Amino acid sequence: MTIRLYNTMSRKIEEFKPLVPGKMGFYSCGPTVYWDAHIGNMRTFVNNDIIKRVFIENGYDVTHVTNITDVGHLTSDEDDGDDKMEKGAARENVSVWDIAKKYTDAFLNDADLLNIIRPTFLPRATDHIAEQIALVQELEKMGYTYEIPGNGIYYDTSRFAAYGALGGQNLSELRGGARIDDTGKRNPTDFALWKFSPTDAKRAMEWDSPWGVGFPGWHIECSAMSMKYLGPHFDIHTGGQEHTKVHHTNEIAQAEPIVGNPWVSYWVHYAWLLLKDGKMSKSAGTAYTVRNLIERGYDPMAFRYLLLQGHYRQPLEFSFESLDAAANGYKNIVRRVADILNTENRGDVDTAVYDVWHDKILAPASDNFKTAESLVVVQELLKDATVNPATKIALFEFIDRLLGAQFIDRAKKLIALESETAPAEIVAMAESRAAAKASKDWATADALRSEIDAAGWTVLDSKDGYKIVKKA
């Protein structure tokens, strides 16, 4: 099936044409591991996962690289402020290396909870200092760099005619690149390739280089590691929308003088997950993590389902009300899949019917990753009584591969919970509750329900009575 996607560079939706037939290589900017990734960050990584799954289900062999920024860079695109890794180490009174390991592990755990397929390669910046130095040396030989004494090695953006093309701006409109002190910079957009360590203090993360002891600018790692693992040219580069005008613009400037134009065929950028009052904030206590959601009783798949209902190029507002709605919608699908799995006479998979529904579900996802439209077709499938259970189960196996929503996994767990027999004391409380309801003693009925819930069971009422099930 043809895959179409929006290319930030061309500002239009294009048909995907691979550099190598049947293969797709893509690089996605990864986390800076100085603190937990919040759910806004995780939207980016779920979007990466969706892209990967769509290509896999269309028969592509996918090579995916995500970097781990575990090196001590500074706090903004301009590289001013405090070192993020050292700031994290001071906050928790441990070493920067301990901080890097702790939050790398936390990120990977959160990704696993959201059923994100691990990248083919997960390179760490600190393991690739030599490659970053080598890339700066290549640019130096070509005349793209200059030294600011006592500061660092900088990239001269005036040498690169296409600078700013990704962001669609004139050079004069662009923000400054890596900036601690503008003194000595030739152009406001010039950025650091290698920073010198201060002479009056030792940094926790610093390395020898041809220019002196220091550390890399944060843009250089992505150029160096993507080319190491994907070659001089690759298909797709992804990241949050905030990277378009500086970070990714600088990556292009570092790579294309060496490898030629275009370095990357398609640039894909994701909109933010927002609160009603704007972006999530650690200082305001609104930077919720996946584990925070679990602590509040939510299945991580409910959050993934919420993200699937949006589109990667549009901002998505997060609230616990919207998450509640998504959780209910997700549970309803899981319930219906469980009922299908419980069907005794499933029949055989009807391949002709399977193929029709398969393509109806895959087509929207392949058209610029419109997963919300795929979910609409999933609902239509559930309602179609002419499709037998065996065919629906086979289709949901495909749906789970495509969307990563684990409908079948959760349905099987629901069946297992419902098959457990409640102990006698829980059954007795449920009977007493039913009697209280019959006599309209609502206070007693509610109190008994709370006791049952506290004991790890749930009473599901229906027109035929009630059922006691083990809580997930």
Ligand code: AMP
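What we label the rigid core is the largest C-alpha set whose atoms superpose within 1.5 Å from one form to the other. Positions refer to the first chain, counted from 1. In this text, all values refer to a predicted model and were calculated from it rather than measured experimentally. What changes on going to the form predicted together with this ligand:
In the core-superposed comparison between the two forms, C29 has its Cα shifted by less than 2 Å. With the core held fixed, the Cα of H38 is displaced between the two forms by less than 2 Å. Relative to the superposed core, I50 undergoes a C-alpha shift smaller than 2 Å between the two forms.
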The other form holds:
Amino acid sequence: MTIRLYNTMSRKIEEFKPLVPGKMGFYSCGPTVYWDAHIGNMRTFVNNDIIKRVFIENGYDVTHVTNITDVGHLTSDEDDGDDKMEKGAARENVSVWDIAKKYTDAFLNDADLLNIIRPTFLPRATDHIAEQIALVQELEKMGYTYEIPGNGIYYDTSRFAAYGALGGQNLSELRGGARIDDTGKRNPTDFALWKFSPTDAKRAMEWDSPWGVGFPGWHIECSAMSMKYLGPHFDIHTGGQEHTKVHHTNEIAQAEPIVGNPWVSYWVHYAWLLLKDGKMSKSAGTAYTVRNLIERGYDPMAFRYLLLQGHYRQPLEFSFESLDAAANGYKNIVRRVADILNTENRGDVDTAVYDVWHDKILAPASDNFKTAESLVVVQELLKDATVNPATKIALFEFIDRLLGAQFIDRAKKLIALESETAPAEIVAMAESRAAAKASKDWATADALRSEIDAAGWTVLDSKDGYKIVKKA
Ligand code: AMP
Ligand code: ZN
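Given the form predicted on its own above, I would also like to look at the protein as it appears in the form predicted together with this ligand.
Whole complex next, starting from this chain.
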């Protein structure tokens, strides 16, 4: 099926045409591993996963690269500010290397909880210093660089005519409007390729280079590592929306003088997950992690379901009310899938019916990744009594591959919970509760229900009595 996607470079929805038939080379900017990734960051990584799954279900062989930024680049896009990794190390009183390892593991764990398929390659910036230096040397040979003594090697953006195209920036305005500070930059948009270590202090992370001891500028790793693993040109490059004007603009400026234009065929940018009052903030305690959601009793799949109901180009406002609604919606689907799995005579998969629904579900996802519309079709499928249970289950296997929502897995877990028999003391409490109800002693009945609940079981009342089930 044709895949269409919005290309930030052309500002249009375009039909996807691969560089190599049947293959898709995919680079997505990864996490800076100085602290936990919050659920906003994870929205971006779920978006990558959706794109990847849509291509896989359309038969593409996807090579996906995500970098781990473990070099302490500076906190601002302007190459100054504090070093995030060193800040993390100071905060926890451990080495920068320990910080990098701890938060790389934490990130991968959170990604697994959200059922994000691991990238084909997950290169760390610190393992690719030589490649980054080599790229800076090439740019130097071509005359794109200059040195600011005591500061670093900078990229001269006035040398690259297409600079700013991705972000739609008007360069003469940018250059004319901003005052050049006292850093010695030739143009306000120039950026560091290699920073020198201070002469009076030893940095926790620093390397030798042809220009002196120091560390790479923060844009160079993505240009160097993407080309190493995907070749000089590749199909899709993604990242959060804030990367358009600086980080990705600079990645292009570093790559295109060497490999030519266009370096990348499609640029995709994601809108953010926001809170009502704006940004998620660690200091305000509102930068929740996936593990925080689990501590509050949510299944990470409920969060993924919330994200699937949005669209990657639209900001999404996060609240616990919206997460509750998503959790209920998710549980309803899981309940119905469990009921289908419990059906005794499921019949055989009807391939003609399967194909029709398969395409109906895949089509919106392939049209600029409209997963919310795919979910509407999923609801229609559940309601359609003419589709037999075997076909529905086969379709849910496909839906799970496409959306990564683990409906069948959770339905099987639900069935396992429901088939567990309650221990004798819980049965005894449920019997006492039934007796209390029969004698209209509601207070005792309610108290017993709470006690049973606290022990991890639920009493479900029905016409013919009650059932005791393990709480999910
Ligand atoms: P960082 O670890 O800071 O480099 O961020 C990792 C990724 O998360 C980047 O691609 C950011 O664009 C993205 N990101 C940061 N904040 C948010 C947010 N609130 N919602 C969605 N994506 C975000
Ligand atoms: Zn990047």
